[in-house]
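Just the one chain here, laid out as structure tokens, in the form predicted on its own.
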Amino acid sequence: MKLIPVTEKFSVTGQIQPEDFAELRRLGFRTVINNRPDGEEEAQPGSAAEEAAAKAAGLEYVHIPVTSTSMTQEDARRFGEAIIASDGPVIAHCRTGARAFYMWVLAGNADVEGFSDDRLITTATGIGIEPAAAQTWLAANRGSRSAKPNVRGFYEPRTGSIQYVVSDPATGKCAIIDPVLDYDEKSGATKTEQADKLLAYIAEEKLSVEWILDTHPHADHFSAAPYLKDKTGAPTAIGAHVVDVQALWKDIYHWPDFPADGRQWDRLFADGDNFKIGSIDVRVMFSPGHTLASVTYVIGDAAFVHDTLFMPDSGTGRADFPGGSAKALWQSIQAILSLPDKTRIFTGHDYQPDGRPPRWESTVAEQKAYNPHITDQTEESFVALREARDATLPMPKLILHALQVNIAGGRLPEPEANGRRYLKIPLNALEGAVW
């Protein structure tokens, strides 16, 4: 068994041996990763003797099996989350240890944003694959999950809200990002001078609309997808967890015929679904705490959290609304907070603290080192800190206004007889909300 350092805490070998779980437990491992399928060969032991194996040796046991031609995205991202997970030094084999080396730059932690191409490949070289083979490999896999979309941030003033339209330099696709449909709550009228200066734009570069995508059903402005649907033709998603919300307002509201099955949208997105905008990888993080909905859209080397993370000035989003959970939101936020240093952060709202321009980027480094939320903090001071504000801070204006077309995906209601439309405003319905 030769064991092959790559950090501290990540190793490499080739197939391992059911009596050498004993031995990897008592030099310091906690987790072991499989990345072999079963029936390669007649000598390998099998998933199942290793598992057994690995819990007599008291090793969390992890099966991610992988061929040198199919490892996909959703592996690389358990591959990823099994070794922060992991509350110790972590091992993974397959027959040499070269997939299992593949598999752990592909799953892009924070870690390898430290290695260079030139150290990747030295590496591999300890590994036994050749030099040129590494070479080959990183140019056809690395650099196509670290490509960089251009972001154009849109600061909404009226709500601090900010949308975006994010494209891939390289053909020119692109994707709009939590638009804001302008509404006036003292008048009641509606506008479409925030889409349009969306669609300007579009127009001025010379993109093409893939996608319109919400983070989560907003409760402090209406969301213009379906404006922008119309005028694009491109199809609207959110996360799959909005059933979850739309099943919570619809009593809410007492809308018994409401059909929560997140039908208003043309794609519910799960946790660890990908697809492209252009040649640039998306994938979806599940993030829960500040709805029940809420999800990352991770774009290249971009993320985009909306009231999961502020600016690292402004802390983090509220938890309190119904469904919401701040332990929930501290989970997401570390799952967030695994992904490279480098990775682009971009927030859904600012509201200038000290009354400062609006910024809306940051790293993710950047808010490891400087959000008070997060630098020094453990899951219980953060739900303590983070109950404690929130239970001082008055509901959106226009909660109740927005969530009832936002459930419904961004649609106002229906003309009623007069062809006039109107909102429902649910009396009491939030208990304790201060005031």
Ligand SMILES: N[C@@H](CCC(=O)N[C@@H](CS)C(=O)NCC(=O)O)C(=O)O
Contents of the next structure:
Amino acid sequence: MKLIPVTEKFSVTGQIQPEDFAELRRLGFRTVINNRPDGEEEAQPGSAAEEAAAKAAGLEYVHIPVTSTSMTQEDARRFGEAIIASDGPVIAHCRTGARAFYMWVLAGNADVEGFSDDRLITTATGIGIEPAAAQTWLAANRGSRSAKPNVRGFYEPRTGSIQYVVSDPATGKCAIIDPVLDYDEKSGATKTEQADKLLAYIAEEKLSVEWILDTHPHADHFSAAPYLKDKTGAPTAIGAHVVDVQALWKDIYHWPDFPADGRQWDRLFADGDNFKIGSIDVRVMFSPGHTLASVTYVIGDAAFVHDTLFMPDSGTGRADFPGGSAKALWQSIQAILSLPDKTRIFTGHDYQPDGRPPRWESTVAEQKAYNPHITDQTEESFVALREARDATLPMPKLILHALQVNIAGGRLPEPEANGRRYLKIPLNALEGAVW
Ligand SMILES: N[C@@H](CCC(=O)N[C@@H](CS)C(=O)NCC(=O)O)C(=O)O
Ligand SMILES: [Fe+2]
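Right, the form predicted on its own is done, so what does the form predicted together with the ligand look like?
Expanding to the full complex; the earlier chain stays at the top.
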């Protein structure tokens, strides 16, 4: 068995035998991916035998059969997900290791890990692929695809929210993430200053908006998604579990006729859904815990993690809103941290501890090393810490204002007969009063 490490988490090898699986487990692997269709040659053990051997050795097993001419986007997506889902090193094999290696590249890992073509060719050569063949394959399949989007964050100081414009430098296409509609609760006034700033940047940079995305139904501000859709014509989207949040809050507001089916957005994303911003692949990860519907958008090498992880000096988002769960939040955070160490992490809020200037960008490696809610924590200790802290936090001052707007996709309530819009505030509906 010749194992070829590609990264710390990922290695490839040629055909392995059932008796090798225990040794792989001993070497620290947690998942085996088999990229060979059954029956390529007589001596091959076959997927069923490999699966049984993996089970016996305590390894996860994933079969994604491909040939060198039939590697699809969907295969690559499943391959990438199997790596993310694994709680430790992954070994992928085919006959020689070449297909497994190419699948790793197709799944976008080489871009995220910052591998140059030269480094990929060196790795390919170690697997036994001719350098010229590797070069030709990379030119055809890696191409000029940019996986490093430009990310511009716009800090909104009233609620400490960060809004993002994420663009593909190759095509000028962009997405807006978590835009804020300004609201002054003291006077009841709304305005579009924040959203207009995003539009001004988009115009200045000559970008074209492909998506208006929310990571979750926000509890502290109104979403400006409908305003921006009016201005740009771009579709709006959110995580598919928003219907669960709608069901929960329609009761709190006593709106029996509220359509809790997500029709308020153009698209609802399920876990693992893929789409593109220009030429850059986007993957949606379901990240519940802070809310029932939260999602992370992984856009090239950048993950928009909203209120799961804050900056490493600020810990994590709270998990005590209706439908929140510290345990689910821990699991969502683990999935985010299993992205490559260099992944850029963009958080949804910054509350400026000790009055430092607002910051919103970190990396997976920095989070693992410096976030006290992560470093040396177990699920149990995190849940205890999170719940203890949540017990001290008052509800966000706008939670009752914001949810009724945000479960309607950010639309303000319909005007009454006098042409004026009114919010509805339920009394004694939420736990967590701090007197
Ligand atoms: N003081 C803020 C608190 C907002 C808040 O609760 N933010 C959520 C994210 S939506 C959070 O996770 N906060 C964590 C914390 O305050 O430690 C307000 O009233 O708006
Ligand atoms: Fe939030």
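Residue numbers count along the first chain shown, from 1. Basically, rigid core = biggest C-alpha set you can superpose within 1.5 Å across the two forms. Quantities reported herein were computed from a predicted structural model and do not represent experimental measurements.
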| item | value |
| --- | --- |
| Displaced residue check between the two forms: R30, CA, 2 Å or over, core reference | yes |
| Rigid core superposition, A365 Cα moves 2 angstroms or more between the two forms | no |
